[in-house]
Amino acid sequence: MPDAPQLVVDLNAAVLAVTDDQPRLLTVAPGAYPGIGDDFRALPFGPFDLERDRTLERCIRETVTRQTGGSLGYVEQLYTFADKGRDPRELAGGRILSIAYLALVQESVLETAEDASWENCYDYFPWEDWRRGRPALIDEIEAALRDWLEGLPGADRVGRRERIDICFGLGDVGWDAYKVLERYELLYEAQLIAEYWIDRGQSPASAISAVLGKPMAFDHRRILATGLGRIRGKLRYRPVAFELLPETFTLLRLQQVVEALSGLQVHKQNFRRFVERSGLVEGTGQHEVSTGGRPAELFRFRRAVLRERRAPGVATLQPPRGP
């Protein structure tokens, strides 16, 4: 009989810190792979041991450890990736199943580790930040999007065309911040992603590709994609955004979290009622001193109200609606 083919277990981690008002993801070198290029970055992976490894969890934590010199603290399993082609390395035979985590960190000065940095979450989803308003990017997407369709069977179209309005938030459909991993996948179909192209080891064909944001070595960028919008739908139950804070922080800083993990702004008097009323945090008596204003009063996350409520998010995300 001949040899089953290879199974390796890879664990992956999509790291994010807010620093200031800008989403940060911690990446790495992918190394001397086929077909991935030097200027590409890749999230934190490294090879699960089964005689080594005591749990998938401590050695996702030693991974990044070893790679990039930072610790973790909050670590939820994100997703197992397992279709066929994903990675590179499975030319040499055998097959590469992904398992991947979501980390939140704060940000840190990586001393002990030359090939990882941190990046703008969004320089890889640049049509996902509408803090500053509807990107102008997104009419370009639209308008490369209705070429596509152009380009297919009549019978196939009518349903791409209604999947391309409520992912993209185009017509009277509105904005659904929750839809990341949906909406890369669709640009990928439509063959407009240089991942499509890399995976292909071929040039991107459509000029749009260029600003599509950076791509990443494997399928990196759609595990970001995934990672991305776990956070933003955990915002609305779970307390996850204090994972990025210190333990004393102002109201404001808070609220910079929320929209840069969001790609949404929130209306600061509205956001800072909820927080209070929601029995989230509770004020420390001290005030942060900065130059050039009032002294903004400190609180801490309040722990208490793991107890007392069932899903304590920090906010609901309301999306713009129309153009």
Given for the second form:
2 protein chains.
Amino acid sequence: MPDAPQLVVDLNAAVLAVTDDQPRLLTVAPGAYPGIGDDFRALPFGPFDLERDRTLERCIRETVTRQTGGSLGYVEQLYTFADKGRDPRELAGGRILSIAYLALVQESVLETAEDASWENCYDYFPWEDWRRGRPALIDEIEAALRDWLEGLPGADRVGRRERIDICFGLGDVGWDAYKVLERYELLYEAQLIAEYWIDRGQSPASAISAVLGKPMAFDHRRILATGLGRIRGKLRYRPVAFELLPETFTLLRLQQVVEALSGLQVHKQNFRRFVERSGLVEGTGQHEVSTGGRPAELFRFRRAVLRERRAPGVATLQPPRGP
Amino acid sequence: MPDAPQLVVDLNAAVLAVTDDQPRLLTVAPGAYPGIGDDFRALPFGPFDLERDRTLERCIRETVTRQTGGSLGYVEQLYTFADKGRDPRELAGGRILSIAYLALVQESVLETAEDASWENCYDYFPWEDWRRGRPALIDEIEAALRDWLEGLPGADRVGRRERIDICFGLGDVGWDAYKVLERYELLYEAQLIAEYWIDRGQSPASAISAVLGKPMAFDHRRILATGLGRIRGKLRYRPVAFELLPETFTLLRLQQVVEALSGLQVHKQNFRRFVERSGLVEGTGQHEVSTGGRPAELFRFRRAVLRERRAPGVATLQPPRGP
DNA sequence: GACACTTATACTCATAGTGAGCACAACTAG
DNA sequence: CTAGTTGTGCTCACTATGAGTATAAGTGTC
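Mind pulling up the form predicted together with a further copy of the same chain next to the form predicted on its own we just looked at?
Zooming out: every chain and molecule, the one shown earlier first.
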């Protein structure tokens, strides 16, 4: 190990799509690293090549194309991480600076190389999918977090109790779909996430880790959490859903995209009303001979809305109320 | 110059405050660099020290404290830039990776060292202050951008015309306070921003650059634009305004903070109604013997709102309507 | 002390947006 | 023809929002 630790600048991207009603993530095989098994998946990643790439965005586009064979449409920067000890590669010395991107594509459009595959997003965050109501897993999480609190010195409990309630919508607090990263980080801090142990070169100590979603290589699940949180927030005030749809689509498809990403169920009639009134879409007059049921009109995104509305998104996304 | 260009990881922070009714920025003297005159100011900045700092956030806190003598409260990451040619330091070879932060403080609380000073934000973006209505400068900008379009090949004009309208709220498009960075980047691309020429080792060619705000050192005005845009967006759904206020404050002070940051004027009575109903504040019963006029009640931030509202911010910020 | 001036605060009113449903239309499968 | 499925139109109560009028409670002037 050299005297001054080596800094590696690593770019990676959470590439999302929606197929049928599932949010999907593009993953690759991470290669051989200490603590990273064969069954772990990674986001497409690669080093920042400052001789080749004029900008970071170009670099991540090149990287994804080389690793997966597909090329990206919508791309936005997510976050830059450099926390010491959050990447098992650091166990061999050195320091990782990880610049993360979010990309949106149509799954069908992006071809994939052999090492690449699409996975369901909620395999990594089972507690984030509230489309069929409050997941039972939340109760297990609550119990595990309470246990964790008990084991802490009293001074350390201050604030953490409230953080738990706010993150997971416990007590009188409602569920906030946007707080994906806060929840993941809280679970990590509570040592319930498998990566906590992997980062330390150990095996998970608590049994619950096995049901808290599949682990990913490096700090990539944290990045996916950041990306999911970001797109849930952005859905409210930017027309991002259309990046995931073909030129024309039915309102049900659009609704499925919104539901898949937000993890919430939407009132169908009100969603229709909102989308049509908002000027976000325009009818094509064509109809899709549907999968059983009345044929649905095909709509297209109405670009002119960008000139008209200040925050063209799906403003109202409310979680299901309690009983 | 070495064979492989050297990568420098540089952290910097846009530290904002509001004094009276003006948004303020903490600046330092940039030091001696090619193209950077004595009158230019810079954001507090410094290299990422991977031996000292466990996280990027700690690094920026340390850096600001060392350069200005003050310590930060609220800090959030803004963006990571690495575009080739956007920093005059690169003229001497090498490549800058610039990780930018946004910080909010009370100006009165943050002491400043000799080299540091507070500047008015809108000195750098005069077109962003709509509190007294649409700035006349917008017309000059519109004319200059149209001139620029004329000089472009026809193919390059496609899309740019619409981008101009959307960015500056021309034609039937309304003003979107959030698009600070888009506007700055459009002006830069149109070669109207002084930094465009400084980055190329030249002097500004167009006379209008002199009235388009004060230039800053390096790419720091771009970062400030990012920060101002970010906080304007965040104002809508997070209670960030309170980071800039003391423990207790009058509703007018709160309104001034919101107006200063958003650059928009707010209807006083409706603002009161919103803030009181939202549960964001609670009265203290005490009153401030005001600066002329009826005494105003002192309020404090109601922390419990974080448990109650899903998006506790000043949701409605509309620009002035009309002709 | 009457007056103009300033800022704080209360209340009204028309309109638009939202959450929750009911009802019916138009297709498919058997 | 019937049950099942999905699409679409509409109602209704409630809340939020933009705009404005009116009044309260101080300050300073003459």
